[in-house]
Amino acid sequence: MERVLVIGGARALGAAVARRAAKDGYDVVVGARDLAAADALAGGIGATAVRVDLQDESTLAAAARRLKDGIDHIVTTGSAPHDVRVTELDRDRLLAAFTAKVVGPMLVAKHFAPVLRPAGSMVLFSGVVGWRPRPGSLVKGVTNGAVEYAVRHLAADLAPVRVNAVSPGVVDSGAWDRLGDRKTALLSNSADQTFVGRHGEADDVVDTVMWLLRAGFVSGETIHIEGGARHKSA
């Protein structure tokens, strides 16, 4: 049975990936900063849990030691949004955003390279904002864009382990529920900005992630899952 570690696996798209991987017969390890939340999800899907905080390298090293008998795939969904204009940048939050999206996954690769099986893979998360510059999206845009280059270079460094990224558009993953009534308007507006006339669903992203785990001839690529939004004029 292949083993997959889902970092950020206790909530939103990470949890959706963990649930699907368990359903598809993978040995799932749910990695999250909040170990209690990871344990709760893991207990419901027959998985195990481990504390992983992309902002704390010591947790990555400890997780790799715990899983030293081998990992086939790693999916990392972490993010730390800092959605402000350039004049409002906070240095600590800026660094946290880069750590969640770019530095953290690179350090995951550092510590897990010795235990990643040669036919395995890593999947990072980017996002459509990287290709659609707008005021207030500077940090999210640059960090998401940097993921594309990170996977290219990680793929070369970790070969034959494959490294790819998925880049979702606006997806109804549960992350927008906090907006209340404004969620409907956000999703409707997102649908208008695509070629396909709808917003994304969690399954759109999860289907792509699961395909990448099995796509043995794909490496160094970023797969865009946003209905063509990055090509459509605003």
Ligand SMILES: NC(=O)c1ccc[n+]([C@@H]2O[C@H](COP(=O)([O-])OP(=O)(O)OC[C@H]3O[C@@H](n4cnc5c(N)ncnc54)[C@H](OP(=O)(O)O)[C@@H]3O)[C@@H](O)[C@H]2O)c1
Contents of the next structure:
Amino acid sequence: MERVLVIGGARALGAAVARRAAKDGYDVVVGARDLAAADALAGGIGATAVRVDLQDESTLAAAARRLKDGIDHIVTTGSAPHDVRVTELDRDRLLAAFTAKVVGPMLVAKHFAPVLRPAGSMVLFSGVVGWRPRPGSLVKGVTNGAVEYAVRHLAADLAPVRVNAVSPGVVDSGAWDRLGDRKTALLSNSADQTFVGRHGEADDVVDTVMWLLRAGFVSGETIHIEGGARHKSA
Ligand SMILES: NC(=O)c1ccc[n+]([C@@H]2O[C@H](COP(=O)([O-])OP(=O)(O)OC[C@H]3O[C@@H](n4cnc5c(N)ncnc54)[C@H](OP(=O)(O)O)[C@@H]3O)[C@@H](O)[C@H]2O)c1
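Switch from the form predicted on its own to the form predicted together with the named molecule and print that structure.
The complete assembly is shown below, putting the previous chain first.
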């Protein structure tokens, strides 16, 4: 049975990946900075839980020690958004955003390289904002763009372990529920920005992540799951 660690696995898209992987017969480890939340999800899907905080390298080292018997795949969904105009940048939040999406996954690779099995893979999360600049998109856009380069270079470094990214468009993952009444407008506007005329669903992303775990001849790639949004003019 292949083992997959899902970082950010207690919530939203990470939880959706963890649930599907468990259903598909993987040995799932839910990694989250909130161990109680990871335990709660893991208990319901026959998985185990481990504390992983992408902002704290010691938790990455400890998780790799816990999983020293070997791991096949790591999916890392973490993000720490800082969606402000350039004049409002906060240095700590800027660094936290890069750590969640780019530096953290690179350190995950550092600590897990000795335990990742050769036929295994990593999947990082980018996002469409990397390709659609607008006022306020600076941090999300640059971190998402950096993920595309991170997977190319990690793929070279970790080979034959494969490293890829998914880049979702706007997806109703649960994360947007915090917008309350404004969520419907966001999803509807995002649908207008695609060729396919709809927003993304969690299953659109999960289907692609599960395919990447098995896609043995795909490495260093970013797969865009956004209905053509990068190509459609405003
Ligand atoms: N949903 C969309 O429309 C969309 C669009 C484009 C790209 N994406 C990308 O897809 C990924 C997942 O997004 P989402 O929709 O599931 O919602 P999200 O709220 O962005 O999910 C982020 C996940 O990262 C975890 N996380 C944050 N900081 C962490 C840390 N220091 N250590 C470990 N985990 C940490 C969160 O866990 P906690 O519960 O601990 O906060 C949560 O599980 C993100 O990278 C996001 O940028 C999403």
